[in-house]
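Here you get one chain, nothing else, as structure tokens; it is the form predicted on its own.
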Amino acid sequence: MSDRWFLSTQPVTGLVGFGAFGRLIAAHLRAHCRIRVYDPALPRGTDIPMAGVEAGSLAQAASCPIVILAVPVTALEETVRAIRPYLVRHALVVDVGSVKVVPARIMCQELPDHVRIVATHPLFGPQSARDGIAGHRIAVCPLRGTRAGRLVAFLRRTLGLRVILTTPDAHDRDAATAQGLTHLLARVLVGMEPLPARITTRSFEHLRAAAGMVRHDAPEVYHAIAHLNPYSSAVRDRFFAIARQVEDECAAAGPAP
């Protein structure tokens, strides 16, 4: 069977929120589907410039097959209210938060018993897949109703992502240092500027680097990083205690000579 039968099958797919990153799933998902678009600040009828990409109403996004939740995780659950009533039996509910816990409590909670559900974090944005998705990593973390084994061939062989299956709890303990430590040191590192841009090192360069992928994040990505992660506070404490150690040891060595 073609893993473009996941998508193919379903006439449209609904996304809502059209954000940087919904204008990115829309990007790399209508070669594969029709998309129907609700965004509150997108007006019904707004001629989108993406073929196969369409506004419409929330009923309209929300009674699709597959809906996308691209929404910061603070509006999840107001989102989720709102979609409710329309959303069709055996429906696929797939969100895009940057954290996990927060976001499948909500949607186990609020959603009918009748949809499947689907948490998923693609590790990458606008930034980092610039020149594409292919090879990028995504979480998925299968909630209710689906082993999200055709949503998992379709993301791994159609689009070329590398999924990485696991649960809400184990992707925040992971995701609390491998986002939290790169966004703590990128306002770190833009605070600094201006930073040398020709006597440099190979070292430095990846850093500041990591720091540019970040440093126009949303700040309701950040919002959510630092503070909806549940084991973000204890990682950024530790790297401050750690921190602060290697500055007793830095003055304790004296001044140079």
The other form holds:
Number of protein chains: 2
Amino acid sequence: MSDRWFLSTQPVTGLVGFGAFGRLIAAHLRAHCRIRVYDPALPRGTDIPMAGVEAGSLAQAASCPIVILAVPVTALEETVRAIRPYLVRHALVVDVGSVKVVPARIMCQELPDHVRIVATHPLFGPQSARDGIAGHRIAVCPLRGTRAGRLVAFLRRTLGLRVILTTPDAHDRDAATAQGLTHLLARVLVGMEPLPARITTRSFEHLRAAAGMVRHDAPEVYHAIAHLNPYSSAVRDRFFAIARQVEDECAAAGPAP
Amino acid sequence: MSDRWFLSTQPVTGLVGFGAFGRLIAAHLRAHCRIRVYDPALPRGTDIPMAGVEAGSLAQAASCPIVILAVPVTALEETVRAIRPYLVRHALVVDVGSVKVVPARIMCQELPDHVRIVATHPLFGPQSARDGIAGHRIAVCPLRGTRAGRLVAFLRRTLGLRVILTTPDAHDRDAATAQGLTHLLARVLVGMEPLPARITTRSFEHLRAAAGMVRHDAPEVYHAIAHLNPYSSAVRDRFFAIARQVEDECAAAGPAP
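Give me the form predicted together with another copy of the chain now, not the form predicted on its own.
Full assembly next; the chain just shown is listed first.
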């Protein structure tokens, strides 16, 4: 029983949400299964120029054996309640939000007991995965049911992702630093533009690359990272405290000659 | 007349200063010429385990047709005065400091009129050029005399460097941002360690790489970038002002749920 079988024997996978990340998911999954998309901005029957991906109603997407929720974290609770009436018995529901504590709580509270739940956070986006997703990381938190193992095998072997098995709390703790810092520093760098293009170093190019990868993230992604992760405000406080400390040291060293 | 000829027909090139960067220079030039090193920490006759590189007296290093000064910017004035009595007629003196306005002024004021002067800033270091210098950048400011063109051809064609021809003022203006920001952000990142290693993104890996490349720079390099570049304090002020602005926006958005 190959990993590919995991999706390809399913008649169709439901995808709720077709923003930048939903489209990235469809582009990479459509080689392995048919996809039925629901997005309020995309009426049923809309022609989607991706073979194997078709727009359906909420009922059509939500009644698939696997349902992927690619909606902003702020819309997750409402989405989960909306799909609830259509979920088939033992369906697998997977989210892809940038934080995990809040979505895990919502899904476990709101989804019927028979539904299996895996919370995930693909640690890449349309910019950083421009040249493919293989080799990128995805955090996976199995929350309920027994299908996580086969999903993990599919992500690893078929999609080539590096799967980090973790819990929502451990995820949010680390992501608050990794993503929170990247976004903070990117905002400061963008605020300092125009940046030099000729007199640069390899290390400065790394900074520009980091900022370039996140500066066009959807505002919802930034909002989730900055405000829906219970650990982010502590990371921000530390960042600004250390920045002030460095500032004081610089001031104490006196002006340039 | 090949570019290689530029150095290889010289009997020997003088290198004053044998710290981390002096050693990097010797490692890459010794394929093209003999090198006589002077460093107060390295008595004449000390065995240097690099074929073609030998320790000499200050007089021996400073009386070569080409003299490279690889000393901290704070030691440059004293070094220039010390080599002055030994310089041969029409010698070429080249510095490699991280700032250019102050070294250019010192060299033009203190070196005899017959000496040719090129100020340079190799935009790489032992960490970032670990795998070779080809493809890295070097800023070059021709200050006096006519030999800069052949030096540039040698740097480009023989060493494979990307030569940025500029002036000390234009260099320092851009470097204050490129290097100043990298060092500031690296200090903040180092202050936030330990950083997460599993839940990371490609953009966060870029940040870590940037910090990793400069965190072990010699304190003299940091001091020159932070305090001997006339534009650095303005860059720092802007960095901290923008950081405070981002902080205020975060505070206004309220706490996480």
